[in-house]
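Single chain ahead, by itself, as structure tokens, in the form predicted alone.
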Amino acid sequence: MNYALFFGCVIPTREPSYEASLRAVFKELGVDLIDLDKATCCAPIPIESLDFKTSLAIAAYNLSLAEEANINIMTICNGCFQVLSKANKTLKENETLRTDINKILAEVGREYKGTVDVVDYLQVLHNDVTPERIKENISKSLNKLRVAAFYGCHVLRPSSVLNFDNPEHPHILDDLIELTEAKSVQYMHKTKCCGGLLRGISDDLASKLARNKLFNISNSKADCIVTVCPFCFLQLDVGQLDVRRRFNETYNLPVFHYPELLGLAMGIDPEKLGLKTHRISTESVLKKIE
């Protein structure tokens, strides 16, 4: 199994963490991981508000490296996932916008053809690697700990582009958690929002949406909290310092990218998983699993 790895803006810049687990776990899972040169932004949802045909150009760019390497995209990143996705979808089935955005790529160089898939790392895990491969690489179990697990919204919206999951009760990252042992709790409002897109727009709304989120986790009594989205990450991670300034609420619930936490699973070391990196100490969850 190969695919060709598409890491977007924030991962390489703000959580290394996420991209040495997850380079450290597929490794060891068989799954090799080509990078894309010359790869750019995937041009996130506000720019397609401000102009869908240049958002269109940018996001076909991407695919057309991929398909220049004749292998399927792979992404970590829900705003990539859902970028990239529904950029495919359009230009594979509207012909006049292809010739469009292929007038636009051929300034540069590049064409795009539709003949790639885009797919999300855990339906890498959960469909091709498998739930069984998975299982036999465990080398530790981690039954002492419950997990939220909080999927974000642009990995199962629009539902009918992305086809990941049932967009109201999703299940694949709860499955691949418990693949681990750990105990994959349910909480009021899991699907609802974290408010990470909102920062900087709204920093009050932000934290407000951010607040409830770890309340209703908190009080589910788990031991930590497990993302997919590199926003999603940071709002629950580093915005609990910025909840406990606003509202004088401590949390200190410690937030794991999921191939973090099967890394852990794996036996894999945590300095090489990059979990110093947090803001949030995972030590109380290290702890629990030695």
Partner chain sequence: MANTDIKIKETLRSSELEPNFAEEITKHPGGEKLYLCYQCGSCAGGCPVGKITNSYKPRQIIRMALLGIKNEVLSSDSIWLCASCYTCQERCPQEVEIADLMLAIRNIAAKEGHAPKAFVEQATSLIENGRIPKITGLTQRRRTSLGLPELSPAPADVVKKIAAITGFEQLMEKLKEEAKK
Second form
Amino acid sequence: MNYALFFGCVIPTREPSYEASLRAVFKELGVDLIDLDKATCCAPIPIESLDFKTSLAIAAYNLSLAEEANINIMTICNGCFQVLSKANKTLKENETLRTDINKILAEVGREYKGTVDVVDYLQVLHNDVTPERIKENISKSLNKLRVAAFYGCHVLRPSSVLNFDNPEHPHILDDLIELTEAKSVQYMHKTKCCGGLLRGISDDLASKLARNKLFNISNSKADCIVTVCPFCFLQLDVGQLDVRRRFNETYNLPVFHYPELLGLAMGIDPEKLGLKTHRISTESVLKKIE
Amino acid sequence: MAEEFEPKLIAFTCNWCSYAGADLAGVSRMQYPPNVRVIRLMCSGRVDPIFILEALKRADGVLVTGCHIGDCHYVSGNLHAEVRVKLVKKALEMVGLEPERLKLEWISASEGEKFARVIKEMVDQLKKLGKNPLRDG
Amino acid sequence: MANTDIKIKETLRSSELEPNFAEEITKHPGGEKLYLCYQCGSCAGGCPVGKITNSYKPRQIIRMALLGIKNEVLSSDSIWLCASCYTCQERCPQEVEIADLMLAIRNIAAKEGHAPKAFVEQATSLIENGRIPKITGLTQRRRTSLGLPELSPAPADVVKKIAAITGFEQLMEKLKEEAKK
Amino acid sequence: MIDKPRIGVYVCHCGKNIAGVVNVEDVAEHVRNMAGVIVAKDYRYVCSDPGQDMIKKDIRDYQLDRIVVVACSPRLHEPTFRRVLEESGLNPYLLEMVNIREQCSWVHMDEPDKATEKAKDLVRMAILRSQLLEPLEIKEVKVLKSVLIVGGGVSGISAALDLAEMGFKVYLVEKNESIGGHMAQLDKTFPSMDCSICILGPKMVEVARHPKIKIISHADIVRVEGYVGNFKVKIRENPRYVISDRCTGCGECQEVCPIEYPNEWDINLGVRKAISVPFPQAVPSVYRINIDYCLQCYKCVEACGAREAIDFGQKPKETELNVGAIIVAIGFEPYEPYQLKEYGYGTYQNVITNIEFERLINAAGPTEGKLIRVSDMKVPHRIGFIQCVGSRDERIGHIYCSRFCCMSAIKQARQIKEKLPEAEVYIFHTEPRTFGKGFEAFFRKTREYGVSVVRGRASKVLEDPETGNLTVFVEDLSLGKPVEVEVDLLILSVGMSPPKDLESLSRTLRIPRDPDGFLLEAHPKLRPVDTHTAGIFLAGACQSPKDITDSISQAKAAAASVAALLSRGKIRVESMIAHVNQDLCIGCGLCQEICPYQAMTIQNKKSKTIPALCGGCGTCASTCPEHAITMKHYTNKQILAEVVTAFQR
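Next, report the structure of the form predicted in complex with its partner chain; the form predicted alone has already been given.
Expanding to the full complex; the earlier chain stays at the top.
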């Protein structure tokens, strides 16, 4: 079982704890991750907003790197997952665009062939590693914990492109959380957007959306939030400080990347998982699971 | 500059499904290239290898269409058409003619869009293949 | 953002509309199905942004596009308020790709010189660094403290070359000029 | 026989439909001097009376013996022009039609020159072919004065009664235990607010009592053979484990039966016994044992006593019916909205469908007409309807409007207001379609009751897990504002789906389906109850979604069409059949092997066609290794004439 790991650019630069915990967890689970040295940014929605073709060409470039290595791409960022999946589907289906884009790629010495698939790491855990195998690696029960699963938009939608889970009532992340014996709580508007992409466009609206999510999650009496997307993480972790400033509301809800939670259940040292880098202290959760 | 090559296509349609599909393409005003001449038969099972071979002396490609498998108005005529077209394709290969010049497609009465698409795709393909060397004139 | 509502005239006259606008959008990937919209409101009914501001109404933007209200739509800040969450696209009964359609409208707006500063800055950083966020000393220190290797620069030359071919680099220059005005 | 055919060519303008693209004068001119062509004319509408008269006059004046009509699809007007020939004393098979509307002007609108060139080619092909046409023998056979009606819903019932009253023998075959269909499940009908079973029940009884009608229920169609006037249909009656003729419908067995299971007919809210009828008014009133639930305690056998109606050894019974015509009336299935995840049907207990609501509000239903919600058995006071669920939705492939759900919701809203005047009722709709007679007045009346009609298609439904209440998220289009409405009970107004077994039935009957999956009529305007298979007709929602009124109208139309066909007593059969040249036949039997109609027999080591059985596909002709079989009207020579001419210029 091996995959070409596609980190994107936010995780390695701003959320190294996500990378560290993911590498640690996958190593224990025996999944080989091959780094794509020449990868660039996936060219996400802000770029696609300005010029579709540039975004598509950059995505195609990155896909061609995995094609050369002849392994499927595994993403760990919702943004990368959606952009690369969409580009892959578009280019596989649209011959005219493929020809166009390949003319551009030829200038940088590459070609898109359409020979690999893009998968998200949750799919790898759920479908390839399998819950049974993950369970075998779990040494510590998190059964005292109430966790709010936070999917984010771009693993779920558009489902016709991503084909990840039920887009209105998803369960994969809930299932993966419950492998640790923690309780995955239900809360209102679970699949709703965190507002991350509005940062810099309208910080006011971005903060309002984050606040709505925090409000609904805190109503469910969750001890913490588990995210899969680095943008959602920023919105909810650092974003809580912004919410406090703008709305004078304090939630103090620790936020975890999923591999951090899984790492705790697998008995990995919290220091190694990088929990100290979070802006909202995770101490309350660590105490609860002691 | 030389004029673009306009391939000649003869299509055999069955009365019940594919001819009706062509009618629906018309009623829905779906546009397709005018390179095709349709010959209506009652059933694709009526298509005799002789028709195909004679057609290939005069056209660049031949299209045989019928009801989807299981939907044949005459129960099983399309199954026989399928066998025959396969045989003729083999024969074409043996004499060195591109087998792509002969095509079999199932088109139902509700697939007007498919009829138009199949004609367009086949005309495009024939343009790439160029003139049929066996064709007179 | 100061002015987010799309300001349109009190009375719309056909002579002042640009019917080609809709067609222009349908030529753009993602915009192909614009004409299929039957204005049912499934998009706006579930839009998380529309719920918290009066300035973003996806159904009405589509309606304006269909009617040919071009300049007002393209110069508005409203079209940049879509959070690209794809909820509308998931639920549209006519399979209009609404979120992608907003991107198509933004592409056209960008060509006309309208784009938010934040996006232009991100694009510029991408062209220069091959990544959007920059690598700082703090980044590297935090990485090494977690046992991760230092991050090497991304192949910015590739991105720069692609951006030059597609005209993206020039587009960003133009947008930066527009912003100065 | 005349040595040289004398051909008349008539090019139709079809108003602007053809002439707007194809240069019709040019086409006529192009063939005017071809060998055999005596006259070539273009005319505004050849199918019109004056157009037909023109052809008749020319046949007389010029002794024409071949007619080539260059117009629309032969699937539309071939019968019309064949009649013109017959009325002029010519054999109808001496007509040739060229379709330059569906195949030229409508599909090459942007290339008028090329369309005209193509039209010329097609006409030349037809002229060459017409020279080789031969008159075919017109044969008539007797028709059976009996009819099979598939489906015992309100459409099948109406058609059955009409035909029986006209004196035809009717076999009414129903898949379920009882006839009645969906209408029997409904509480009230719109716009008259009649009690549904009260108006349908008497009709069901009439069907059961009518000496000319035989109901075969709990049965499937296995096979259909033959042709118009003489169909052979094999029916399989599935075992009830109760002998129909002996069961008196007294219900004593049901009283002693200890087993109950969810009654599907009552949307699984109510229960029925392992031996029972689905509802009290069931017709035929014959009980059935559901063997999946039966314990075989034999209490029912005891209760039945000397009547000895119960037979645990019953096997499926196959019978063959001979009928002259068939009406297909198998109706629809309500759309099951599981796929529309945003509405949470199947996940949220208090989200139900309009059909389920009919049973909930019905006095004979599982709650005895008390409107309650399932989660806590409480009476709801805020009720919402979501419209267009499973209709006009590209995502699920239902692009059509189901035509009944708007009025159904308006009616149900009014029923709620009549029972619970204080209730808040919302209808969330895309646009209300109230087009039928009396519908708009009914809608107005419902608004008077204070029902809140919100224009806007619901985007999402969320359940409050504590209360079971539901919040509907919708844009009020008139205000341009997102609105959130909390309700206690939510009704999804589901549309119609083609029944699941329609696909296999369409194959058995050899009737194609339309792109929506319903059965395809012969012509959407002119022949809405006919199919392309002679002798088979359509009624009700299996052709397209319909309300009760429209279903009955179509059923009556289908009955009239059947009567028109069968009352003639005789009918023309296919003249285009295979003919074996006895001199060439080597008796190999290949044709017999491949013929789907068993129309080929070998006599004295030579093959022969049985004309009444031949379907006219011509597969034998192209299979025969000796080229001994001629398919009439589609002979090798005739077809090759077209092939040779196709591009000959």
